[in-house]
Every structure is written in C-alpha cells, then in structure tokens.
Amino acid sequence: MLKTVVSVALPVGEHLKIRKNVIQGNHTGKRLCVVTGTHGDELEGQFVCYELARRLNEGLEHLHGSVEIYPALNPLGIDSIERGFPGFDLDMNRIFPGVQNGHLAENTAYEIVQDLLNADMVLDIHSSNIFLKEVMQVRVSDITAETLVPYAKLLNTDFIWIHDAATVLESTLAHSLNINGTKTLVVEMGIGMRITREYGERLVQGIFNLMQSMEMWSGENDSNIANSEELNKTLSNKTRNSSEPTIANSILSTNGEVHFMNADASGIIIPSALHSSFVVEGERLCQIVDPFEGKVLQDILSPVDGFLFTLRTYPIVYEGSLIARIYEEKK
C-alpha cells in the first residue's frame, strides 16, 4: 500500500511528494522501516528497496508485522542528480529532526522524523559519493553500540564501524531517531551514482536475517550470492564457518583503529591496491602523478597491516583529499 508522508506545493503547479510502501503481513506486529535516497546522488539503496519489496510480496504469508519502504527521502535531489536538497543549497542529512513550522526542507525533515518515530527498527541506507568506494558497512556511534551492534552483525556486511560520539553529527536522521528511542542503523556501501548489485543482494539477505531475529519473518532465507574470497578472511587469518554462508563475519572496529590517508599533492591517481582487500604495511595503494611532466608526485603507502575499506576511485585528486581508510586490528 502506497502512502504519502509529505506533500508540499511547489511553484508551477507541482508537488514535492515523499511516499512509502507499507507491506503488511498476515497480522499486526513489529514495524521495520527501510529508508534511502536522502542524498540524490546515492542510488545503491534503490535496488535494495526493489529487491526487498519483490521478495516480501512473493512470500507475504511469512511476514509478521509490517515493513515500510521509503525509496526517496529527497526525490527532488534524485530527479535532478543533486546530492543536496535542490533550491536550498543544503545537505538534507544535516537538518534533522527538522522544524514543524520551518521552511520547506526543515518541515519536510520534521514530517519524515515524525513518521519514523516508534518503529521497532529503522535502516538508513547510504552510498558513498562519486569519488570514493566503500565496502558494505554499518556505522553506529559508541553511545548506541551496546544496543545496536547485535543487530548490525546480522546485516551481512563486511565491516561495523563504531564512531566516537563526537564524530556523529547531531543533525543526521539516524542520530535524531536514536536519541528519541527509535533504534536506527546506518548502512553505507558502494559508490555514488551507481548500483552494485552484489552489495544490494547481500544487504537484502541481511535484512531478512534481521527480520528473522525480530520474529517478523518465518519463511526461508536462502541466498545464491557466493561470499567473496575477501569475506572468507579475517585480520587474524582465521577461516569462516562455511555452514553459515548468508551472514558475513563482519569486522568489528572496537578492537582496532581506523587510519586515514590524504593526498599531499594534486594530480591523477594511478591505483595499485584492490578495494576491500587486506594490505600490509608499506604496500602501495596508489600513486599521484603529473600527466604533464610524467612525474610521480606521491606514492601513497599503507601505514599498517589492515583492511582497505575505503578507496578513492575518481582519478582527479587535489591536495588534502581523502584517498583511503584502513582498519588496523590491534593484537
């Protein structure tokens, strides 16, 4: 059932409409909300919404409770291929929880939060921007980690990154919901303006894992997606249990440190390391080169042994730009 969450008149007789698809099971129960499209250039969540709705509709008799799917919290941004909220020059994920009587964007944010409050779980799905590629990861703040990490482990992702509370912006949707008692997990994966089907299918599998744990799904939960070679590794080189192929053995950041690498020069990136691989200290991740004079301006080397979970893919880089993030597990 399609429902309108926000409908606001725009110039030239148009309307801003934010809608959700409410898929109701065979009786009332818990409520899971899946939201995406907050940034108009992040499209990975579109496939997740499609595949989740398709599978739920095929097995509706196994759903206990309701799943609410919000494919586009920022439909104007998606339509115009803009990251932010068009016409207001702002990032929509920096204005939550919104203002009831505020301007268009603030009021829209307020109505979204009010609609999501009191859900049993909210998944807020993001992609990276067009410059960086991210592995499938769940991001939670340390103040919510004790509550949320057990759920995050079910989502079939590569990495669970627990941020220091000071790094979590208070104006994000996830923070606004969590501080009001609505459990919210942030999933980030892939790259801007693209859909990585393998990531999407794995995340849908993880959502069904989550629903099973919440006693919302009683049907089968099979997956035909083979786990990648890298997912069969851990930083301690232990072998994964092959009898549980649908739940990845996610790396949890509580036992280590995340290292950031930035460019010291402007130029063109020539990649060397593979994204989502395990690298060793001193291994070359990429080079920044000068195409005019044929010079290498910077060799970017891994400072540690670790998991390369963020890597710049856009070839042009400027001094200070983020190049990579590596997670180092402490022994």
The other form holds:
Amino acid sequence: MLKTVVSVALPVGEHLKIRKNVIQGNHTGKRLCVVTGTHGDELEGQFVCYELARRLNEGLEHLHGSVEIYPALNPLGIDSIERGFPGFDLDMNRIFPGVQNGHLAENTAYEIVQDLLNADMVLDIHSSNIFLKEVMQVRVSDITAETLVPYAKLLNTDFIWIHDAATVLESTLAHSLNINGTKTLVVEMGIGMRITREYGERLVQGIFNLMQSMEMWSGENDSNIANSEELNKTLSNKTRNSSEPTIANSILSTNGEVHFMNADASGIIIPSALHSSFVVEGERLCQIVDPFEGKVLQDILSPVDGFLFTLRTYPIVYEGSLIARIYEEKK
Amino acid sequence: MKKEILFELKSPYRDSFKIYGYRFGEGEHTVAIVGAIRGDEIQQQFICSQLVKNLIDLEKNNLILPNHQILVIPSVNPFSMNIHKRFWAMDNTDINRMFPGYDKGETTQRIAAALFEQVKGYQYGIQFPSFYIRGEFIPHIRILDTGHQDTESAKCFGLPYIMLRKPSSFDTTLLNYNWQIWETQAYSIYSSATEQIDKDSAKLAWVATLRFFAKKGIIQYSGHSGFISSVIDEESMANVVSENGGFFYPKVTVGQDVRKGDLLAKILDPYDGSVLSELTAPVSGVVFFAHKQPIVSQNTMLYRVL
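Having seen the form predicted on its own, I'd like the form predicted together with its partner chain now, please.
Up next: the whole complex, starting with the chain shown before.
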C-alpha cells in the first residue's frame, strides 16, 4: 500500500511528496524499512527496491510483519539529476534529525526521521557518487559496531567498513536513527547515476537473509550468492564470517588497514587496474596524463598488497581527487 | 602592503587556482580576514576589496600601529566565481564546510587546509560569509557559541546586533568554528546581500571592521563610534514559516518594526492570484531576516522577528 510520508506544496502547483510502499505480510511480525535516494545521483538502490517489492509481492504468505520501501527520500533531486536537495545548500544527509519548525529541507528531514523511528531495522542504501566506483559494502561507525556488525554480515557484501565517528557525521540519517535506538545499516555500492544489477541482486538476497534472522521471512532463500570470484581467490579465510552458501564472506575492516590514494597532479586519468581486484605492491592502478604534451604526470602505484575496493572512474582529476582505496589485510 | 600567493593549484585546462593574501603591518599576527569562500559571495569579496583599499591608505599614512599584522584574503574561490557557481565546480563541495581541512585529502579539503594554515594563530579572525538559508539579514555579527567566544570584543564592531548561534554538528566544519577551537576569536559579519553588491550595507561592514581595529588599538582611525550592540540568542527569535506554496507578496522589509498581529506578507495563488494565506507577526519586534525570492514553497522560512 502506497503511503505519503511528507507532502509539501511547491511554489507552482506541484507537491514535494515522499512516499513509501508498505508491504504487509500475511502474518504479524517486525518492521523493516529500506530507504534510498537521499542523494539524487545515487541510483543503485532503485533496482533493490524494485526487486525486493517484486519478490515480496510473490510471497506474502511467507512474510511476517511489514517491509516498508522508500525509493526516493529526495524525489526532486532524483527527478532533476541533482545530488542535493534542489535549492538548498546543505547535503541532505547532513541535516538529520531535522528541525520540526525549520526550513523546508530541515522539516522534511524531521518528518522522515519521525516516520522511521521505532522500525526494528532500517537499511539506508547509497551508491557513492559519479566519480568513484565502490565495492558492495556496509559502513558502520565504531560506536555502533558491536550492535550492527552481526546484522551487517548477513547482507551479502564483500566488505564491512568500521569507521571513526566524526562529529560531522552525527547529522546523517543513520546516526540520527541509531542514537535514538532504531538500528540502521548503511550500504554503499556501485557508482552514481548507474545501476549494477549484480550488486542489486546480491543485496536483495542479503535483505532476505536479514529478514530470516529477524524471523520476518519463512520462505525459501537459496539463491547461493556469495563473494565475487576474484575476492575469494585472493584473500585468506581468516576474516570470513560464515560458510553458509547464501551469505557472502564479508571482510571486516578491523582485520586490516584501509589505504587512501589521492591525485598529486591535475590531469586526465588513464585506468590500468580493475575495480574489485586484488593488487600487489607497486602495481600500477592508473596514470594521470597531460594530453597536450603526451606526458605522464603521475603513475599511481599500489602501496600495498590488497583489495582495490574503491576506484575512480571519472577521468578528470584535480590535485587531491580521491583515486582509490585499498584494503590491506593484516599479515 | 605585501601581496602574496598563499596557495596555488594547477587545473587540467583552465588557469591555475590561486589564493592571494594582502599583508599589512608587521609583528604579531593580530587579525586575519577572509572574504568570499563561495563563488556567489560577491558582496563579501567587494567588502574585502574595500578593506584592502582602506588599509593601503592607512599604511601609507603610518596609521597601522606597531607590532600588528593584518592579513586580508578577499577570495578563496575565484574558480567558482568566474563561472557563476556557488560551490567547487568539480564536485559541488563547499570549501567552508571542509575546515580544518586535510592536506592529503580531497581537493577542497586541501584548499581548506592550506587556507587554515595561513589564517590560524591570529588573535582575531573575521569572515564575511553567507548563510545556508538564503534571504536578507539586518547587518550583524554572528558568533558560534562554542564556549570559547569573546562576546565583549564583538561589541567593538559597533553593529546593532551580535547573534549567538549554538553550533549544529554540521557547523563543526566551518572556518568560524575551527578558528575558535584553535583559539582565535572568530567573528562572522553578515551584511544584507550576497550575489549583488549592496553599497550601503557593504560600507557598514567595512567601516565596522575598521572601527574594531581602532578600538583594539590596531590602527588609528576616527569614524563614527557605532551602536551599542545587543547580544541576542538565535533561538530567541520568532520564526514565520509559509503555510502554502505560491507567490511571496511581502508587506514589510528587513529592519522594520512590527507589532504582534501586523500583516507581514501574503502568499498568492500562482495561477489565479487569490490570497492563499496571510502571515502575521507572532511577536512585536524588529524584522531581522526576510525571504527575498518572489516564489516560496510551503514550510519556507520567510521571516525571523527579534
């Protein structure tokens, strides 16, 4: 059943509407909310919403409780190909929990949080930006890791990145919900303005794993989706969490170190390494070149042996542009 | 005066990105001033350019007092201003939300780090910024209430109002916030305009800055002694929010006195011109902030009454 969470009159005729589809199972149970589209250029979650709704609609007799799907927390941004909330300065994922009597965007953020509070679990799906391709991962702040990592492991991702709790991140949707007792997992995968079907299918399977663990799903769940073949070949088993065929063996970032590589020159990127691949120390990831003079401005080499989980795909770079992130497993 | 390149960044094809500093006096690092960080902060850059002009004249006449060094940085983002963008054009990030910066991070983190390296350690930091909600303010000094602030010194600007704002988590990456954390007394001066030059409020801002210098013994300057400032808490203001979308038809302007119940504005239907709602003053006071766009969405902040 489609429900309207927020409806705000725009200047000329239209309304800004944030809607959700409440899929009610045939049995009572918990409430899982799947949200995406906070950033209008992140579209990987669209396939997940579609596929999840499709599979649930075919098996309502197995659903215990309700799954609420919010495909577009920033509908104006998605429909106008704009990352932010059109006409508003701040990143929409930096204004939560919002302000009840605040400005349009801040009030919208407030209403979203009110609607999600008291869910048994919220899954917030992001897809990088237009510059960087990300492996399928769950991001968890260190203060919530103990509670959330057991759930994160069910989501079929290759990587679980436990990061520091920076003050500025206190204004994200996930933080605002987690500190109020609503468990919220953030998935980051793929790249902006594109849909990666493989990632979407794996995450949907992961959501069914999660629902099984929450006793929300009693149907079959045997799609046998696991890690990418490359990852299985190259990393040891010590960070793996499960031998279940339907649950990928996520790497936990706390078992190693994440290395960042940024451009030291402004120019054009010519790629060499493949995303989601295992690279060795000294291997070329890409070159930054000067097309005028045919010169290489920088050879970007891997500083370690590790898993290339973030890779820039947009070719124009300035000094400082993030090029890659590599996960190095502890020896 | 010494004009210096404080930071330079090559770009793939356009001219190099440069941040220029204008340094006056010698000795102790007394005041650092930062103008336009966003590409549409035209008024803010204009104010700084006038300050540079005044300081050149003061220095020529030996009116900058000994052992005081003043650094003025009129523009931190000429790249965006030259192509009519507010934020960093490559990735739409806001340099003013990247402080204290990171010299090994993303481009705008590096710019913020380079700027902060130049402006930290001064006794006073003055910024001319714009607010994230667009509209017109009564010119005022804004201070983040971090517990490190020096409100008494802010009175030396002689502007009618000093506003204290409790920082949200998203304010912790502002230049003003980080200046305070690094023990610089930081003041943001808001004049009336951003994208356009409003000469009167611009002059009010640069004269207030010179007045501050004079009262702090940094320069010799004789001008109007200014107002006795009132310190106000941002949360004490009454907000007036639109109940409808449509044309914004204002009846009062910034700085005007209103009584509780006075008509502030009407929202008109954008198709037939009928009145959708009439907004009245929730309290008696002064209109401190007003929306400026001719159209509004529902839940838009239209006025703040002090």
